[in-house]
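This document opens with one chain alone, in structure tokens, the form predicted on its own.
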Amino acid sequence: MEKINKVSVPMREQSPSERIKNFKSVPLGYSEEEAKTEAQRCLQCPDPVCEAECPVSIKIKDMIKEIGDGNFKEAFLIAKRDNPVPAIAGRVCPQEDQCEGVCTMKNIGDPINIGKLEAFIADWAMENKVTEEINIKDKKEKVAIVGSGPAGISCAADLRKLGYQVSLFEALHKAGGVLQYGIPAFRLPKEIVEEELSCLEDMGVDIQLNRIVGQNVTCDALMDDYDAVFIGTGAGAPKFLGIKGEKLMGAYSANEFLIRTNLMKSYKFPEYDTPIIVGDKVAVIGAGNVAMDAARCAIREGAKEVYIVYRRTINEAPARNEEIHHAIEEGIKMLELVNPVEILGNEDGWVSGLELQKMKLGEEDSSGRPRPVPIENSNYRMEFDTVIEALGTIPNRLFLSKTTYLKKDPRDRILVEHNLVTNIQNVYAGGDAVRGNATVILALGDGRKAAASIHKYLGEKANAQTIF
């Protein structure tokens, strides 16, 4: 019987002294042996616990047999049938809480690292010109689709290879959402966004860009014009403390700040007219995965120290293990058990630094992790030039204050049944106006699931007026 190979192989990256100078990808990716001998770890067990916990259904046993064989071709078509980016979500992607937390390798050594060799086939994909082969049946029925974050961009692809005519609204003067704003080009190249979404263009979705839904166009034209109408809209609007001195220069929203930074280039100005003002000493509050994005970017703009200020431990911290060890690696610093109570300025209007409280952890909350419980009398200040609030996102308020037909909950999530239909018969929405603030993969779940409702109904819808 052949050894087994109980430890994964290690992806090549950046160093952290060489990373924090530039914005280009930390991880190097794997090479064609590389990815084979990792793939060869495989049990290919007969009933793959793995695909079960993908969002998007992939047959990941496949791809990774094929990936094993030398089969690369095979692999990509593979994992592109039901996933229209691959390269993104091998990047993006929570495996560790999803594939790769139940790999069965697991409980013998490492599990395979299944997300690495997405992304390693998708860019062998680009780099060989290899593209799925589509044979389109084009329908008359049209579907439009608001926002082309990964949510629309999965609609979009399945609805199209049905053969629907599909229009995709984008708010911004590029495609891909939070894919495009929100992921720095260190963890996601931007280059990789865009061969991505190409693949929707060459299928013929129609991107139309600086198309607000809500002001350029309403809603109601949508559903005048189109036979049916997915809402991905995300969940773009910042979450606040709601503290003293969040008005002042010099405190940003991540949304903001990420956006400055990914979007509009802050990071090359002036050849980018965009700047940003990060000053020597940075404090980050939160530490989720934006957090940490907007840390990692203020090291690479320049600022000296950078902080993530967290109310509970970073053992408790919902961030990625990956993108907290890339953190370490770059020189930030974790400042745990304390939580800011005001933002403090200068005379001049300027952030000057942070009065925080200190914490300790007390019973289990409803996300299952101990609640920080303040300390009384233990408030001190620090010195910061510049304050990151990351807490999170709720959704679009802009498109949904011209849509007040549509059920929302409390947090102004849009509520949908069990298809991901709304209170509108036509009408659908999916992925972060639905969750809240969620996970790449669970978009793109969401956005499989319309496009299969969206199907399911015009066809039954069809068959009616046939009979009528």
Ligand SMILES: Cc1cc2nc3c(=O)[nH]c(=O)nc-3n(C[C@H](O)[C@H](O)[C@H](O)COP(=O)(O)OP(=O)(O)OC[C@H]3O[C@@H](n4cnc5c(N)ncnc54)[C@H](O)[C@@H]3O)c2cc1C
Contents of the next structure:
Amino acid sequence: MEKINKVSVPMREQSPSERIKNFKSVPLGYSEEEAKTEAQRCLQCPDPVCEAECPVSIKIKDMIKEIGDGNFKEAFLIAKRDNPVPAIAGRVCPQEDQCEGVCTMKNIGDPINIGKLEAFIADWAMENKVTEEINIKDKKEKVAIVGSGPAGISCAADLRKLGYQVSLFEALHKAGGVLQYGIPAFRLPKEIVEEELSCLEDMGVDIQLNRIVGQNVTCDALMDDYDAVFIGTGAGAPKFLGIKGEKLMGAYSANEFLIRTNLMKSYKFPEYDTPIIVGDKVAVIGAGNVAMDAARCAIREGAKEVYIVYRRTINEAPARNEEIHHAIEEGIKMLELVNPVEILGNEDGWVSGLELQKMKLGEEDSSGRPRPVPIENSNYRMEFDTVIEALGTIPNRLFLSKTTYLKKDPRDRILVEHNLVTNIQNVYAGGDAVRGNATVILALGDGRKAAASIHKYLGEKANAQTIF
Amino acid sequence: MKHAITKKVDLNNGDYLMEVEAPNVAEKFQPGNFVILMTREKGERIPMSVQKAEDGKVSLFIKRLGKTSKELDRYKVGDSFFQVIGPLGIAPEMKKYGNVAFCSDLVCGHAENYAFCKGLSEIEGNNVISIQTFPSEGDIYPESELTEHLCDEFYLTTVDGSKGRKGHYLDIVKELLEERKIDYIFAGGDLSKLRDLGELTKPYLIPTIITVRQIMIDGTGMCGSCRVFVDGEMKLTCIDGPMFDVHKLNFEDILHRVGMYKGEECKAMTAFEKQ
Ligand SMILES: Cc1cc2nc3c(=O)[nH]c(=O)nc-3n(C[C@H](O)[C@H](O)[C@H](O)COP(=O)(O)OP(=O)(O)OC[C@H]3O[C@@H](n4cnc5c(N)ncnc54)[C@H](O)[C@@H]3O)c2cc1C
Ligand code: FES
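Could you please show the structure of the form predicted in complex with the named molecule, as a counterpart to the form predicted on its own just displayed?
To see the whole picture, the full complex is given below, headed by that same chain.
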């Protein structure tokens, strides 16, 4: 038997000192040889546990086998069959909680770098202009999709492949949702997002930008004009702490900070017109992916010192491991067990610091993490020039206020049945609009599931019509 | 979609009018809505008031100030903008208000004044009073772009008194309030004057709704940069406004935040002028 290789092939990366000066991809990608070597470490388990953990059920074992054998095209087609955007998912999925988290190799050494292999194979296909061959047999039914994030993208792709006439309505001037405006280019290069989106257009999906459903298109009009509607509007509105000082200049929501940086490219100001102001000393409140992204953008946009301010410890942080690791490598400091109680300002109305209360860890709460408990009389102050609140986001009120007939839970998440239908029979929903803050891959999975449900619904409807 | 510029007319030395093709916007526009304009792909998303929306086109009043507006000025009839997005914001209902006034003293306010006078005068039972203030005679817009032909009572003031009544719209409002019952006031323009207007109408308990200019990016409630505090509660100018009850606003906050990017604009201006 071949010797088992316990150590994974390391990913070459831009050095921290170099990369904090640019927005280029941090990982440099596997070479063909590196990818093969990594893939050959796979044990090819008879019962691949990794696949069971994949929200879109990629045939991971087969994909890795083909990579190991150097059959890159086959490997790509396997990935693409279940995931319309492998180059994206490979880069942003929380693999440690999914496929890689259960990889059998983890028992004896490093898990297989599945995400990196997925990204490799998608990049390879892009470079070599290898695409999926699709034969679309047009159907007459029309489906409207609201929101062009991962949920909308995957729903559109699947329905179009099935022959439906698909229109995708996006509020912003660029498609992609969080992939475009939220996740920074050093983690997810925008050319990749655009390339994967262009596949949609090539398939004949009609992408309509600047169409804000509820504002310049009504949802009722969509329900009348289309046979089915899918809502993938995400959870894009920022949450604020609601503490004193949020009106100060230099206080940002992470959304604003990231939209300026990523969508509007403020890091290329003044080539791009949109400015951003990043002080020398920056505090980012929160420790999820959004917080890490904001912190890493801030350091790239000229901040001298950046702190993650978190009320638990970094062990409990919800961000992907890789992001925390990269952030620390880039010099971002972790200020743990503190809770901001006020943003302090100077007489000109600019942020001057934070008042922080110390915390300790208590018993487990409903999230399974130890609850942060305030320590009495422990407040102290720290100077900052910029404060970014990254506390997660909530569903956008604009859409919901115009669709009051849709059933929602108390946190404004749209309620759906297991097949993702809402309380309206031809309206489906998925992704963050239904889950609150979740992940790219769960949104992708929802989009696919909704597409299957819509296909079933429209098929049944068509059959009923031929019978009667 | 291309947004071709179909008309460009100087209003005075500083302000000009641009008419742009934007059928999606024009179809749905209501007085009180605004649009977001991007001149080019690398441009900012600039919120703008709309004066008119007709025949698939919208007319904007623009000030030659700041880098983006300077850059905007380079666009001529026949050129196209990258995006005109909207209509955005909540439009107040065009209904019977009775004695209703619109006051303005700056470009965006004048555009809104026009849109409101047109909307309000189409409704029976409204006595539409329009007050427009300009610094001096030379700054007054051409007659066709003023509101006189759209309203029942028209007042024009110049700050230096060179034409029309001397003073600001505030002076006229004060007179009117002492003279008779005014049912409703709308206003747009200089924020500090809007604050003064609020002080003026408060003792009379007259509902006073003003347009708030705040820093915006998406205009759809996603970034939170346009937040203002209304009765202490955080609201977003783009989706809860842009028109708010002046008596509930905290002006100090608004005036502060609006100036946040002044320094950056100067930098951009220098870079732009070097080009
Ligand atoms: C900064 C950041 C980093 C993240 N990092 C990761 C990560 O590393 N890994 C991961 O798995 N997840 C990550 N997430 C979470 C992940 O991005 C989301 O869970 C996912 O994007 C949700 O997809 P979605 O399609 O439901 O919605 P979104 O991606 O939010 O897309 C919704 C789209 O709908 C549009 N829209 C909203 N309202 C309307 C309307 N009325 N009309 C038309 N269009 C509308 C929006 O403009 C947007 O484009 C991150 C999120 C953020 C913000
Ligand atoms: S402009 Fe972004 S929330 Fe209003």
